[in-house]
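In structure tokens, one chain follows: the form predicted on its own.
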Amino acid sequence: MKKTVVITGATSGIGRATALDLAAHGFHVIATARTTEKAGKLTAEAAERGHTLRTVLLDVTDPRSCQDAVAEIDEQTDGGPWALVNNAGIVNPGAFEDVSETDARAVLEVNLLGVARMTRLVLPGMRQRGEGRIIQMSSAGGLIAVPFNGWYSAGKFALEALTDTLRRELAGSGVRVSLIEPGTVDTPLVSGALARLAPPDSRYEAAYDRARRIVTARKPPGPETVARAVRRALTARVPRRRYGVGYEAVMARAARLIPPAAVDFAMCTALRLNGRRR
């Protein structure tokens, strides 16, 4: 019998490899979508690679809009899914000034307060099955925060802190918790990032300029080296808690070990920012 995963933010990037890779491989996929424009587009890319997946239409900032996704959920797999994986996601970068609160709320919105709503809807049936999956889409960024990526970063420092409590407290019940953690990666999210990294009159300008060549000076992998990653998470007997993915996701481990003053000046000098600036 297929195991049924959902996926969230499932029409582009990591979300779409994700979809495809997992129908590819014999799972039962519903993905999700915030409308039916990009459902049917994703639906009919499935199918002319010879794959089915099924979408249902979602707003993970919407409660309501959660629940009758769930709901919908629900009903077509008999009490809910075997695995959810929360990959919806957004960015609004910009310096700590830069970036109005407005923005920095549609984030955690998105980013974390999403995130727990779609769990905590389909942990009962999980509980009740006495097994499931539960894979967390973080980021490398949320291991280390870097300029001009600070609010992105708290809500993936947030939910790693979150995931892991959670993991905690459903040790025995049957439910596996993991978190994913890629670099960079060439999406659409991370080349609108870049292209929005650009506020008029801001006085980090010069400094978002060399943000953008850095992050462009080598070629990120394609979303499906994070696809992967997640299927081994879901087909592990075992999986584990944490699966990193890229270069920058072992650098920002290897950062962590590093005394803060040398990160900090390290990341400082890269973006030019040691010099004083009114």
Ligand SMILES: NC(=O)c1ccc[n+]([C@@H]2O[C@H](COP(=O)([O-])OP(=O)(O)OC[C@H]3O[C@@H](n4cnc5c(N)ncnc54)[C@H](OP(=O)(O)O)[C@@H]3O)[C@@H](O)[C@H]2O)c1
The other form holds:
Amino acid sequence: MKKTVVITGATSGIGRATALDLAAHGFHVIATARTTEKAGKLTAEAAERGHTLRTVLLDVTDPRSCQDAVAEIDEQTDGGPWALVNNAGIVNPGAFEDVSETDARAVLEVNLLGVARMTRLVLPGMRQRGEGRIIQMSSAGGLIAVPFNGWYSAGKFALEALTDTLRRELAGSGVRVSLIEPGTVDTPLVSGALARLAPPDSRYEAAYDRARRIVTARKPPGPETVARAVRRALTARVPRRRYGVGYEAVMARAARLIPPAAVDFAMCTALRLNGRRR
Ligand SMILES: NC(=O)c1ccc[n+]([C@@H]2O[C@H](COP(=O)([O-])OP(=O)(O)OC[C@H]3O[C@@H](n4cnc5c(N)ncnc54)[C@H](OP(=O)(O)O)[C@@H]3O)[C@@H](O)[C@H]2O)c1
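Could you output the structure for the form predicted together with the named molecule, given that the previous block was the form predicted on its own?
Once more the chain from above appears, this time first in line as the rest of the complex follows.
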């Protein structure tokens, strides 16, 4: 029997690529979307490729929407999905001094609390069946914090911690939990973040320009590379705790072994943040 996988935020970037990849590899995919238009577009795209997937409307920041979506999924799957991929995410970039509390809260609502909300709702079914998979879309930004992405990293670091706890608490339950840790991937999240990294009258204006140049100097890989890592986590008999994806994930892990002063020096020199007086 086909295994059912729910993917949140499947209308763009990594979620979309994962939905199409898993549908092409024999999974029963339930892709979540925020609007019926986007849901319809994804279904049509899958159909064009000769695959089927179902869609459910979901906004992970709205507890009611999460409950309704999971109730609908439970009905469609006779008791709940085999796996949940918590992929939906946003970024509100900028220096600490440039990001408002509202924008900071929005990041944590989607990237951390939304993940917790959906996980809490699918876990009882998985526990009852004695099996299931939870895949958390973390980031290299959950391993190392670079300037101008502080709230994103705060959310992803917290997601890493919460997931480590959850995995240990679920030991022996049959439910396996994995983190996916991609470096920069070519998606609208990144292009959107770069475009918004320019608040007027910021003291960081020049450093933002440098950050943009650094990020765009290399062509990042496409979201399909991350989709393959998700598939590996879903098909492995014993999935790994963490799947790094791309060169930046390796660099992030390496940077954690280097003295923090050296990491500070490298980052601040690259962005010319050293020695400013303003
Ligand atoms: N791109 C990267 O470089 C990168 C690297 C590491 C990790 N990641 C992580 O990968 C995940 C996907 O990112 P992406 O790059 O593929 O971004 P993306 O192309 O912007 O896609 C984000 C998806 O999340 C959905 N979403 C946003 N807010 C939501 C909400 N409140 N409720 C439900 N869905 C919501 C979006 O829906 P709409 O289409 O309706 O906006 C979209 O489908 C995120 O968790 C991100 O942190 C990305």
